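Presented as structure tokens, the chain that follows is alone, the form predicted on its own.
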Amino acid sequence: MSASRAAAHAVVVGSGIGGLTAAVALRQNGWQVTVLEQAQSLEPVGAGIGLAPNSQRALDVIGLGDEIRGLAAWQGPGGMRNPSGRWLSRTDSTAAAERFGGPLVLVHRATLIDRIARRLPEGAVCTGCPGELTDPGTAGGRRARVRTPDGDIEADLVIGADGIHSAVRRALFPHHPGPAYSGFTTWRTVVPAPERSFEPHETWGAGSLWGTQPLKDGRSYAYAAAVAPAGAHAADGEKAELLRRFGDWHDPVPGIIAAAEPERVLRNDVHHMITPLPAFHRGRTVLLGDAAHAMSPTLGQGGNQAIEDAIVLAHHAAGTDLGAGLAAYSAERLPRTAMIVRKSARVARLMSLTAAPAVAARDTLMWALSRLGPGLVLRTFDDIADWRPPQRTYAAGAQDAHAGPGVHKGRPARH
């Protein structure tokens, strides 16, 4: 960063994976950074997240990639099954790593949040501090303004990383329709290690799916999805709902459900942004992650794309012309994320098939493609998992890598 930008101040609204990654990357480029989080702690809502090679290469930029790769637990075969247990397609971790340059790494979201937040200095993340954008600023002049319970903060750059129902997005683009309900809901949980080992799998049924994946610490991450009305919830609890929907599926699904603690089964409707935004920025304010391009989880790319966003944003914000940098960020990220949103929606439509003939045809197609070779199945992730960041990777300095937890409650710093 040039000397004229040395004291520039960025405010990040939201302390999710993308927001924290942006904070670390900007700080390594010389920015002063304040992260505003309305929750009282950084304990993330969620269970597991799959980090593909594209986001791992992005994390290399802040010196975290190798640390994350060391958490990989999937070694060997896996694939897709039907509810009776028949394998529809087979993949192998080695084949995936060779094709895309790295393994798929399943981690608990809390682990990832902690690893990123530790690269920020004490006080950089302010929990219990909601932020409301009141002025997006102008790229060549007026600073942006964010209102907090303790007063307003002026910033050279504001980053809206406040999720699917982003208030920052609504302030920037009030006439955009925003995310729409995808037609299905999801469940997630983490359970203790099962008594018997299993191969990682995703199982597709009629309008539903189940996935079970191992974590490095021996626990298992399980996720499920099913076509359902928006806003629906089970009167007797979501664990009971999982038993009704998936309790007669192949092993280890019934055992995973039995081991789940009812209060740790999370249910969330899936919303996606089929209509892209006209841009990801306005003035001195920019969006990333779900705030910019909420997508169906069927390709497992939501968090991965947020991490990519953060690294690309920091790269383009490093120049002396912030307006040009934000325009370049929008131009680079909008087409890529819109493509992945559409691709995720197409996969979601396949998963959502409920008519028996259509489900049978889908399963037969998957089986036939698998028989022709695992490369055809992995090809789904071409142009996604092989992405590389726009700058040469570098290791984070010792000062940032060991800066401490970087979190406090109360008044954010003002610059």
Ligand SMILES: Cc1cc2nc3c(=O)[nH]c(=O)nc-3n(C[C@H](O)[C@H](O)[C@H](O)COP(=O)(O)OP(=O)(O)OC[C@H]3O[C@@H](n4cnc5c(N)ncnc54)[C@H](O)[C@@H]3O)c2cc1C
Given for the second form:
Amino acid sequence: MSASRAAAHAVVVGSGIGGLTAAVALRQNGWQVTVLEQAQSLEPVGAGIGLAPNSQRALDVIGLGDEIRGLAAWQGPGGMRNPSGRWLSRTDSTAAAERFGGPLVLVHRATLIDRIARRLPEGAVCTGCPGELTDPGTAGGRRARVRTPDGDIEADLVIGADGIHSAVRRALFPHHPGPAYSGFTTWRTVVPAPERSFEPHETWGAGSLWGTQPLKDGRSYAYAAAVAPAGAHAADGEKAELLRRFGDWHDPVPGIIAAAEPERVLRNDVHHMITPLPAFHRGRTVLLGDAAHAMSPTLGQGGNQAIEDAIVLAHHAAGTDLGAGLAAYSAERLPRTAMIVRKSARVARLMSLTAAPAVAARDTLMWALSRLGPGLVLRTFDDIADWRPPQRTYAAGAQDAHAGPGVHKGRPARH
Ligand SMILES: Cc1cc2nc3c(=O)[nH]c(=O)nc-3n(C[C@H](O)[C@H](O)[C@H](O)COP(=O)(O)OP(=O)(O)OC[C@H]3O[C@@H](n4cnc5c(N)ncnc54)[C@H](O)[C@@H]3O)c2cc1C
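Alternate state requested, the form predicted in complex with the named molecule (shown: the form predicted on its own):
Now the full complex is given, and it begins with the chain already shown.
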């Protein structure tokens, strides 16, 4: 399957983090790209998202890495605590950045979406435009087809970036069981900075956790998780539910809950795809992000992996044999993302422990590991944060601690 670059047209279904990044990266490689978004605007949920050095390096390929690194707000110490405030493990921003080759950056989702979307030309994203895959196309040559309210579009490449409940995934792999409930629910909110400064922390209790992290704009992002039945909601509102569950935890948790606007407390059940897909592509259609490998947010990698996918896809779709390129994309991304889905589920199981002896043993282990050497706790993240994109600059084995502006030299010249 080869397509003349001059005529090659890609349709991206979904304008989340993964879809937008793919659109920018494909355009850089000479593709004409149309992004279909069913929502009326690009406004994401009002929450933060953590970007680790792996996705920052991926963003270097589209010239956005340094801009994102510049939004890092964590400076100084931080770590993991128990609900009474005792530190189970401590680290600091410098040690983490040295270990992983870059800072851990917490950004507001609206900021991230805006920074990526700005790299697309006016009109590239069609909002209020749901897309439905009607034909994935064939590796032998037939183009793929997507139905929209304005008529059918034929495409050389369709990217299903339509999130966890992906209809594109169901069309490609109708027999796959899809995502399953992970057993826990989450809350997220963004609040003004608390009056008293705090050290960024993630606090683990029995079957629940709470995290508070600073954002560069001065506000704080707070997230929580707890074992709960699927679909449950608090009759008196989620802020009241947070107070019940976390109101007696250490500072700054009660103050953060008090500052939360009730209508800005998001609650989402977590579903994940423990059974991997057989491939991420069929014919001329490919999946990325949550559509391909939804995972628990316990390692904060779902969005990071969507960004990696997008950059790897653009790399492999740049050759003349698109069929071989999509197969190479599947082969490269499936094992890595399946490993991170499994690892995220393991961390979720640890978080979900509720029996007092098991919780005490878990906390003691965490404390002991941290005393043996702070690096031991960070090391669990090594094979995730170490990742480098396949594009020339990194494939050559760049040793950079953080890929600076020089990375742009390796980018494909076509725009
Ligand atoms: C509580 C929580 C905390 C998290 N924290 C982190 C974190 O710190 N770091 C991290 O990396 N990840 C985190 N994640 C995971 C991250 O949010 C997701 O993995 C990421 O948003 C997936 O991006 P995506 O582009 O694949 O899909 P989405 O962001 O879901 O985007 C899919 C888009 O497709 C659109 N769409 C759907 N169907 C159609 C259609 N038929 N036609 C057109 N458009 C369509 C949707 O409207 C949506 O805009 C967290 C998740 C949760 C729940």
